[in-house]
Amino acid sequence: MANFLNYSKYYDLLYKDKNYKEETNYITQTLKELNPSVKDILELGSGSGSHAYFLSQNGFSITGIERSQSMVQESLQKEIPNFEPIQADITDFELNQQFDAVISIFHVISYLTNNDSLIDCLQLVHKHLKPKGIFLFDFWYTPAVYSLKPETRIRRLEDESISVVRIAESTIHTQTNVVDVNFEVHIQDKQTLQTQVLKELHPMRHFSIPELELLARLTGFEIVKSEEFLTKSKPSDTTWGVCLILRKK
């Protein structure tokens, strides 16, 4: 899983050219497409609640599931109505509840880099999902990530307190479909002017659609579709992410 705990404190700075309406607008439409009743959401990974917010404003109630304490406080101190999260792992948590829904965002998925991990988590979906119930996320997509190759990247971000340079270096493996993500993070406090540096390491693991229906066999769920995440179109080896839509069988 993502390890946030280091610098959540600036990752609502990091993010916040992300469209978060615009998703979370997507994935309303998506979700009222095959469910228009659909009212209760389990948001896996739900970070510093920004997803959850315009979530709310559209009419769900939503608990999330966030490994980071951290994220948890952020989002909590947010005050989003009808939003409650809770400090777990994804791949080990009850809720003694059932949801018409459960989404997870951003690329959480593809943190889960081994199968076993993997099944852990689709098989406690299942048992959190209603009937019938549905399981949105995006991921990864294998043939992109061969196709494109990930970059080197460098974000430089400010507010009235500080300015944060992020760089992020990639390397692939090919043998397990994991690229190891190596975060940089420069932060200067704009008064004092002193510096912090974070180093991490995030484990990505990217998925073909294939293997995916596999697994989704596995733990009891059906594809319903896949297509590019934000537009719906057909996945191709141009689409990084991807969204997946399974129904609990």
Ligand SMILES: C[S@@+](CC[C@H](N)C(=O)[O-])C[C@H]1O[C@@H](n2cnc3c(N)ncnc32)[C@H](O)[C@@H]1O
Given for the second form:
Amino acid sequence: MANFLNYSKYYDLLYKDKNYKEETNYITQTLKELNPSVKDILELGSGSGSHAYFLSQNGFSITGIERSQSMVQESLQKEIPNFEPIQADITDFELNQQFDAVISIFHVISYLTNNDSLIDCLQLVHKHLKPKGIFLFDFWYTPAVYSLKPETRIRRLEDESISVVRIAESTIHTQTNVVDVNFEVHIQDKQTLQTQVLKELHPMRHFSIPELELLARLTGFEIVKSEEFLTKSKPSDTTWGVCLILRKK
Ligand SMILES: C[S@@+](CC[C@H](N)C(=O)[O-])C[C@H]1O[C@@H](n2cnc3c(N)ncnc32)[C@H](O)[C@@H]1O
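Could I have the structure of this protein in the form predicted together with the ligand, to go alongside the form predicted alone above?
Complete assembly follows, chain above in first position.
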């Protein structure tokens, strides 16, 4: 499914208020508690490189796997030291290296909407981790999707040259645990007042914790913990993003 194509040009603007530094400090602290000498990180769905930027500042070397060529280009423009993004699919890649930790942040794993792709990804993570290596990722949490229900959301942002309005409309598919998020992005050039409209479909799968723990056990991991991403609270019916931390057996 092609997404994050033209949308990627506006990605950093749409998420300019997202606190990547704080998120990266949470990731750093969590990884270091489990392995104080963690150094080499593989990041799945590295996007425009915003976590890699701060991970690099925190002293890590990062290899990114990112499917969208334009997102890879955005990340290269940041000229991040000790960061190499590779254009590939997280369900189909081969690197000649094992890492201390693998991370995947901002619901990238929820983009894996069927069981085969999820198993392929977990097996590849296992293969690319050193013994006892950590896999940390966040995902859409089933109880929150059903109790909060994704609503139509509108985001308005601007920089010196463009203004952007993004409308996100969702359809819940109860039989497949997938929510289709339809993004419509209206971009207006402030000088010419010309408007361009982009549309992208982002199918997102939500998971329960026992479902992911079962798959993780079957692919060679032990469960370290699950918690709300960033706050470390116990997941509840209103926790949209849960973080699962696994260790390679
Ligand atoms: C919501 S963005 C998150 C990007 C980045 N991690 C961040 O926090 O800003 C999801 C990213 O995952 C990438 N992605 C989704 N499915 C993928 C796949 N199967 N293989 C590689 N990248 C994928 C998308 O191209 C996009 O860049």
